[in-house]
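As a starting point, one isolated chain is supplied in C-alpha cells, in the form predicted on its own.
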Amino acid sequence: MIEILDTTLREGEQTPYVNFLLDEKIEIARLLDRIGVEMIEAGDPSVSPTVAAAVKRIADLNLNAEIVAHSLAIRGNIDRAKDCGVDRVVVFYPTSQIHLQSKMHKSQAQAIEIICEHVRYAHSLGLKVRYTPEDASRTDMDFLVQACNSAIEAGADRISFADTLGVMQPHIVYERVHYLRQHLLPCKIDLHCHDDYGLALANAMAGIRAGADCIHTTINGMGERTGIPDLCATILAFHNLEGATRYNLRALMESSAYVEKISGFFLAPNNPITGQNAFTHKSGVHTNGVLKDPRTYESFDPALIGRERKIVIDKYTGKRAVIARLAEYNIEISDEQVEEIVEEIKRVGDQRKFLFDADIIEIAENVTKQTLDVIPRDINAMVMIEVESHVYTSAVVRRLRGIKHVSNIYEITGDYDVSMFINAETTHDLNNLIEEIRTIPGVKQTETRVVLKKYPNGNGNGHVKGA
C-alpha cells in the first residue's frame, strides 16, 4: 500500500526564489495532514531559526501524519532535530563516489562509518530514523546496499532511495528497487525522484510495483531545479489507476492553489490535473464528443477534485458547442443560424487572438437580427494598482501573477505603477479578485475600470491586447 510524504515545507522551499512565511507553513502543514498524507517532512531546523521554529510549530500541533525534519550527518543537527519535538529525523549523507570524492573528500568506508555513527545517535535520542543515502541512482549497488544495512543495523527503519539528478527510467527504478528489497534488512523503502527529465512520477510508480512503500512529492512538483512528482497528480494517478482511495480528494485544488498564490511559483497551464486546461476542450471533435459523453475525451469527472470542465469557443468550434453556449443565456437558434453563426466565429477567430461570450452573444444577434437581452458572464477589466513607495513593484507583480484569471501585467509610468487585466466570469467574481488584490502587502489603492466593448485595432485585430 503506497504511503506519501510531502516535502513542500523543505524540498519545495528550495524552488529557486521561494520562501514560505511561518504562518504560511503552519497553513501548509494542516492542508497536507486535511488530504491525508502519511508524512510530512517539515524542514531542517539547522537552516535557519525561523524554519527551527515552524518545525517546532508544526511538530506541537498534534497532526495526523508523521512530522519529519532533515538533518545532514552532523550531532548538532540532530539535536535541532530532537529539541523541535518531531517523530522523525531524516540522516542525510551521500554515497555516490562523485559526492564522496568531489564534495565530502571521504572514502567509502569513512562514509559508511559517519552514517552509522550519526543513525546511532538519532536512534539513542528515541527518534526514528531515516537514512537518505544522496545520489542512491548514482552509487554502485553492492556498496549501496552496503550503506543502507549499516544504517539499518545502527537504527534506521526506512531508506529513501534517491535519484538525485532525476536520471532514472521506470525500468531500471524497477531493477534497482526489486534489487534493495532483495538485498536490504528488513525496512520501508522511500522514493525521492527529481524530474529532470520528466520522469519523477512514472519513476516513482514503477519503484512502488517493484516494492518500495512510500513516494515523495511536494505540492505542484516544486523543488531543486525540476522539482520532483506533484502531490496532487501522484494521489490522482494511484486514486484513478491504482484503487489507492483513502486520501481526500477534495483538499488537493485548496492545497496547490494556496501553495501557488504564496509562492509566486505558477503552474503552467497544461500541468495535469491542476492547469488550467487540464479540463478544457476546444477542437470540435473533441467538444463534441464531451457534450454528448464527457466519457469520451475525460478520464475521470472533474467533479472528483472540485472542479468543472470548459468549453473553448473560437475557430476550431463545432456547431455543438455554439449550441451549448448559447442555450446557457437561453438562446435558441435554427440549424440554419447556427451553421452562420459556427462560419462566423470561425471568420472572426482567424483575426482575433481569443473570443469571449460577449463576443459569441454579438454574433449571434447579427446573425438572428435581434436584440439579445442577456449579459455576458465573463466580464474585463482593466485594474491600476498604486504601490508604496518603500515596496518593489516587481515583489508586487511576482504575487499577482499568482492570482488566477489575471494576464499582461505591466510596470508603468504615472499615477499608478502597475496596470493588468482581468477575465472574470460574474461581477462577484471580479469583485472577490479586487479584494484579493488589495490584500496583496505593498498595494496601497487599486482603480478598476470595466471593459465595455472592444473594437479592432489598425491592424484588424478585433482583440484588445490583454482584454
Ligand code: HCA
Given for the second form:
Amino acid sequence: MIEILDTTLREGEQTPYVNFLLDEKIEIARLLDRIGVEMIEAGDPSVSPTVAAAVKRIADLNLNAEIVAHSLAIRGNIDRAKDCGVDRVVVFYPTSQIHLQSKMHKSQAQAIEIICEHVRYAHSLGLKVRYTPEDASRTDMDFLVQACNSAIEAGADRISFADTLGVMQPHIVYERVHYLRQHLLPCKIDLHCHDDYGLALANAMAGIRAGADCIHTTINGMGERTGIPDLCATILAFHNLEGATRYNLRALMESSAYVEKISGFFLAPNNPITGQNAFTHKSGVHTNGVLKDPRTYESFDPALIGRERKIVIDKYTGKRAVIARLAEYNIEISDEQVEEIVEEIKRVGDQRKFLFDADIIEIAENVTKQTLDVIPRDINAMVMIEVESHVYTSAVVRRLRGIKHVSNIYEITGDYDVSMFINAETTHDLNNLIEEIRTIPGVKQTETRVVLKKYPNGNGNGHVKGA
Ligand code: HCA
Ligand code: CU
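The form predicted in complex with the ligand is what I want next, because the block you gave corresponds to the form predicted on its own; please supply it.
Everything in the complex follows now, all chains and molecules, and the chain you saw is the first one.
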C-alpha cells in the first residue's frame, strides 16, 4: 500500500522558468483530487501573496486529499501556513554537515533545538506536522535519527527522507529506510527523491519496499533541476507492477496535458506513460508482433489510460503494417502488390524524414495502377495568427508550444504575427485544435490554410510533424 503526495504546486513550481496562475493552481488541485492522491502539497505561503492565496483557496475547496503547506523553520512562516487553513504544515530544516555549516552556520545541537522549537510551535497551533530533514541522504545516519526522533517527540507524525540532490541508489535507499524503520519512533516515512541520475522512481520504489509509506511526485516530473518522480509513471508502475489499484487512471493523461500546456514545460516523446511515443511501434518485427497480438510488445493495453497504439510507417515497416494501414482505408491489395508497395516505401522512406498517409496512398495508387478515391486521415494545415497589440507575441508562442500536434512556429512580419503548422487526424480534430488556439489569451484572429499536396524538398520534406 503506498500513499502519494503530489507536490506539483510546490516542488513543481520550483521548475526553472515555470509559474502557475492562481486559477491554474486550483485546476491542478482539482485534477489531483480526481486522480485520488492522498496529499496535495499546495505551496509555501511565505513565498508570495499569490502563493498564499492559492494555498488558502485550495484548502477551502474541501477536497478529499489532505492539504499541506511547506514552510521554513520560522514562526511567522508557520503562522502564515496556519492562516491558510491547511491540514498539515511541513517544517523543513537541513541536517547534512555541508548545509548546516555553509548555509545555516549552525551546529548539530543548535539545529536540533531549532527543529524541535518549530515543530512544537506548529503542533501547538493544531496543525499536523511533517518534518523534512533537507539533504537527509547526505546526513550522518546517527544524527539523522536523532534529529527525526526529536521532531517526532516534538509533535511530527511524518518524516520525509529527502534525497535533495538525487544521489541515492535503490539498494542504498533500501538500507537507509530499513535502518530508519528500526531506529525511528513511530511515524510515517515519506520519500522525496530527486531525479538527477534518472533514478528517482526506482529509488522511491526501493524505499517503499523497505517500509516507507509515501512517495512524493509531480505531474510530468517537474521540480528543481531535473525534478522528482512523474505522477503518472509512479501510479502506473505501482498499479501494474505492484497491484496498487486505487487511483483513477482516467484522469492521468488530462492532468499531464493540462500541466504541459500551462507550464510550457514539454514532455520528451520518450517520456514513460505520457510521452507521445509510449505506445508507438515502428520496426517491422515489432509491428508484425503487435498486429498479431498486442501483448508481444505492450506490457499493458494503452486503453487503460485512454490512449491508443500507433504504428509508424516508414523504411522500417514490414508487410503486415502496410496491409493494416491500407485496410483502414478499405484498400485491398494482392500479395505481390504488398511486396512492391513495401519496397517503394523503403525507397522513398530512405530519402525523406516522414511519410504521411497521403504518401502511402499515392504509392499504393502507383503500384495498383488504380485511382484510390480516399481522403488521408492525417491533415496538415498552416495557421496564421494575429496577436492583440498589447500582448507579447512570445507569450502567445509559449502557449502554442504546449499544444500537441503544433510544429514549426515562426514569428513573422506582415498582417499576421505568427505562422505554424498543425497536424490533425481528422477535420474534426483540426477544428478543435483551432478552437483551442482561439481561446489563448492574446490571440486576436486566426487564418487556416489546409495543405492539399506536399512536395519533397532538399531537406526531405521535414517541415511538418509526422503521423
Ligand atoms: C528543497 C526542499 C525539498 C523538500 C522536500 C520535502 C528537498 O527545495 O530543497 O519537504 O520532502 O528536495 O529537500 O524539496
Ligand atoms: Cu525537492
